[in-house]
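In the form predicted on its own, a lone chain appears below as structure tokens.
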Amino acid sequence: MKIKTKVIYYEKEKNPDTNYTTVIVDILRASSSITTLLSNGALWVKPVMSIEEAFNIKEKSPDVLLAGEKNALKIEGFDFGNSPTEFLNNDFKGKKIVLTTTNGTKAVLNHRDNFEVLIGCFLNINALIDYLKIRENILLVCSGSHGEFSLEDFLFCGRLIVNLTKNCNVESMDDASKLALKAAQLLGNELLPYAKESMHAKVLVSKGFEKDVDFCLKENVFSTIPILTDEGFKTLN
């Protein structure tokens, strides 16, 4: 399989070729929650825009729960904020989950349309690889904080086209996929330390959620994909 593979950040191109498979990346903590959430049950997470969006939702359909953070708190009246070490303490089985926040639910939003779009973190890249592995065109989105670059990001997608190019025959690049690799190849096994000396990383401890970022950045946790649907996102089958 040849493979063409293009990382962006989503508030530089909206409507990118519709045939690449889409991975959305916020690994603190958006992708990485969403993906936890599936892990633990839930039947699907769909993502909104805004607060107001949330709780429209949740006065048609009562029986949703609300996760989000703003500015990386949980929301005021929300069930839950968006910290995957709470999730993964909790059974959500069957539940169905109506999640915002700052940076990651955009990037869905802004990407919906596109051929297919699915959710991409640390805790479940190996599964993400081996079914990337199967698709020719790859469009990686890094969410980014507040439109800006997010190291975590990036270093992610870095170590996911690092594996794709052992696994496969990776035919074309473009420069900030290059760039990426490079990154992941030179730090190697100090990857995961370095990441957790992003900015975005540093504003999670001061605000007491180290634990998140600890787990954000262990690699191989689940094997759930999850795919976006017209109800939100759920565990790929």
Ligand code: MLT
Contents of the next structure:
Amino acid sequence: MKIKTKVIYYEKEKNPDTNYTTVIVDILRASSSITTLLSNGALWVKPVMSIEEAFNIKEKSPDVLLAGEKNALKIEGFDFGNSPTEFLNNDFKGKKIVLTTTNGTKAVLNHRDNFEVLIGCFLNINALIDYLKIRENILLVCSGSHGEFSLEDFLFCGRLIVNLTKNCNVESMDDASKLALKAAQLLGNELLPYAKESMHAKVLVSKGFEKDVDFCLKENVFSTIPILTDEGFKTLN
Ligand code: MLT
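What does the same protein look like in the form predicted in complex with the ligand, given that the last one was the form predicted on its own?
Below is the whole assembly, all chains and molecules, this chain first.
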């Protein structure tokens, strides 16, 4: 197995790694939201680039629900924000969700042509590791924040890589993956509390979303693995 970690994702960058099984990581909060929605019964979650695109879809298909955020807050006219704890407390059985967020959904769409596109977060980490350990090439994409490094995404990659290296033969890792691995090893049990020190965690807490931050930093709440299909993300397992 080969592992690569994109520590910062730039919207306009080229994507040379199309043959990699790709894991999109946006711990706070898009990847945690998608995983929670599907675990809570949603039929699919379709990521879209813009608020306008979301409204256009709703006009043609009024049964879809719109979810997403701008500056972490719910978008006017949308049914939901981008809050995993809000998704946890509503029944989404059979519901079709259109989601747009500042960084996470864009990172997904920029990699949509890759071999397989999965969602990773602490909430589904062990299920994901079980799936990834038999894959060949793995690309971890940290969605970051407006092209800036995000501590929580990087630490998640580290924890994932620690477990992958225990479970399978890793032939090569790029430098970012090595650093993520080392950071996770050094932090050990302090990793999740340290992730709460991140810039975006602090922004979310200041906007009243501490419950989301705490929830997104829980491991193995779900065994759902979201995979991208033509309709949107569906559950793989
Ligand atoms: C994003 O995609 O940028 C995030 O998920 C933002 C958030 O909801 O906190």
